[in-house]
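The form predicted on its own is given below as one chain in structure tokens.
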Amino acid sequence: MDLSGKTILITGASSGIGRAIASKLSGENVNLILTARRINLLEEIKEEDKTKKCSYLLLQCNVSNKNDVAAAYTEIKDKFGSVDLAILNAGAGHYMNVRNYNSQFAEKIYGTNLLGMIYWIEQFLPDFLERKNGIIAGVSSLADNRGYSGSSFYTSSKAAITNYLEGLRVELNPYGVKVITIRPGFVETPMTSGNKFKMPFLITAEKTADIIIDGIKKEKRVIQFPWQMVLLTSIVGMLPGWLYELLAKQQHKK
């Protein structure tokens, strides 16, 4: 796929692997859409892109309000008409244990990772639909093959948001939309900044948007990385309940 003369939203692209795409796709001919609650990163972003090659629109955004979503796509339909690709990246994630339980953390995490996907996707849908053509590229993660411990909204979020694309990939595939699942393994990246834990095959922001670009460019229906981590999260994916969960438990132990 040409990315010349596209439109692309990319969602969450204030910090991490949203702001990472949103940086290399400025060096191309696009219309670059950017959404985040925090608009003054996004003027950063502009403000950093020296080949003036692309056209910008920056939105103020909380992807878990629908009103929100709404109004920034009256925007977008506004000044571009719709969208080619959306990229949807908007992402939360918290540790969480036993005894810091709390609701809260779940409405942030599938407010944000999941319904914040579906709110979007409602929004465009109806024209790639009418147009028998656009992108959906979600950003699921490996994490989302098996509960883990401390980890459970954000992992049973991701698990949630793999299933939920494969089904629109079916059911979209008669309309000429595609939709690829983008799941990465450990990312440096502002959210991950503060995990406790050893995250093993970490790779960095630049390096992921060069995989995602590079798989979208590709039109392939599943862009995950690295292959460590795909083969790893594969086999423990396959392990019986009884031997993950004596597994997890001896590991929880330490």
Ligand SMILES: NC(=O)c1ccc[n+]([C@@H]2O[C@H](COP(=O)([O-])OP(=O)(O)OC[C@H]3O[C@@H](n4cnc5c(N)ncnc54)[C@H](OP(=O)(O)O)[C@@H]3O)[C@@H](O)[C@H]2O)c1
The other form holds:
Amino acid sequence: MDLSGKTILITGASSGIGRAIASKLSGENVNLILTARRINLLEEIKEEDKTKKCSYLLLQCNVSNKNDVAAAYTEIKDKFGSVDLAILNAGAGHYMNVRNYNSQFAEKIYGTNLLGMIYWIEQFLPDFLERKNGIIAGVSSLADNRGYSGSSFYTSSKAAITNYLEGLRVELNPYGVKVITIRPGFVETPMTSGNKFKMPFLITAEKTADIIIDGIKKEKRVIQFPWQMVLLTSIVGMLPGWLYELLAKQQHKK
Ligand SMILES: NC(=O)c1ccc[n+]([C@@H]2O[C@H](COP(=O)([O-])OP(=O)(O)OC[C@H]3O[C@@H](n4cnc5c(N)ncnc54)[C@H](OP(=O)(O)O)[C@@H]3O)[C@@H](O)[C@H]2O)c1
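Can I get the form predicted in complex with this ligand as well, since the one above is the form predicted on its own?
Okay, now the whole complex, with that chain kicking things off.
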């Protein structure tokens, strides 16, 4: 997709990966819709853009609130008519020790990562179907491949997203609507800054944004990176359950 002149929605644009993508696209000739709860951070992105090539719409929106998402889409329709590319990136993670087991974490993580994506797609899909075009780029994770200790709400939300996007890709193909699954490895962002464990092949949010924008322009089905983590997680994903659990147990003892 040639992004020039296109209307692009980015959720979770206030921080980390979403912010890096927004900052890179802000130098292009596009209509940029940036959403997050912290609107002051979205305003910073607009102020930092000295090129003035881009037309902005900044929207405060909690993706886990369906009414908020519907209201935000009404504003988008009023200003730009619709969206050509939706980068659905908003996400939440929470390390959870089983001793602090609490369904509130699950409500937050599923509400943001999975339902947040579904609520947004519900808004613009009728327009995409009618026009027979549009790109949905949803951010999942390479951690969608197995249940990982301490983050099973997060990894299961990402497994659901990857599966959901694959189903949508197949179903929307005859309608000319493209669905891209984005599967990053570890990225240096506020989400990972507190992690106590080793994060192999960690990359910056800026590099991540470059890879994602390039993959979207090429309309790849799946954008996954860095290749070392793709390889590693594919191998881990292929291990028989008993072996994976044995290795995880040994890791736990360290
Ligand atoms: N960092 C990694 O290693 C990594 C790896 C694989 C996948 N990912 C995925 O990449 C995406 C971005 O993560 P990140 O690392 O950039 O994290 P981040 O810096 O914490 O950014 C998360 C973004 O999501 C927004 N958000 C969170 N809850 C929201 C809600 N209820 N409503 C609206 N917006 C909400 C935040 O904005 P507000 O707080 O202002 O609302 C923020 O802009 C997530 O989907 C994450 O799961 C990250």
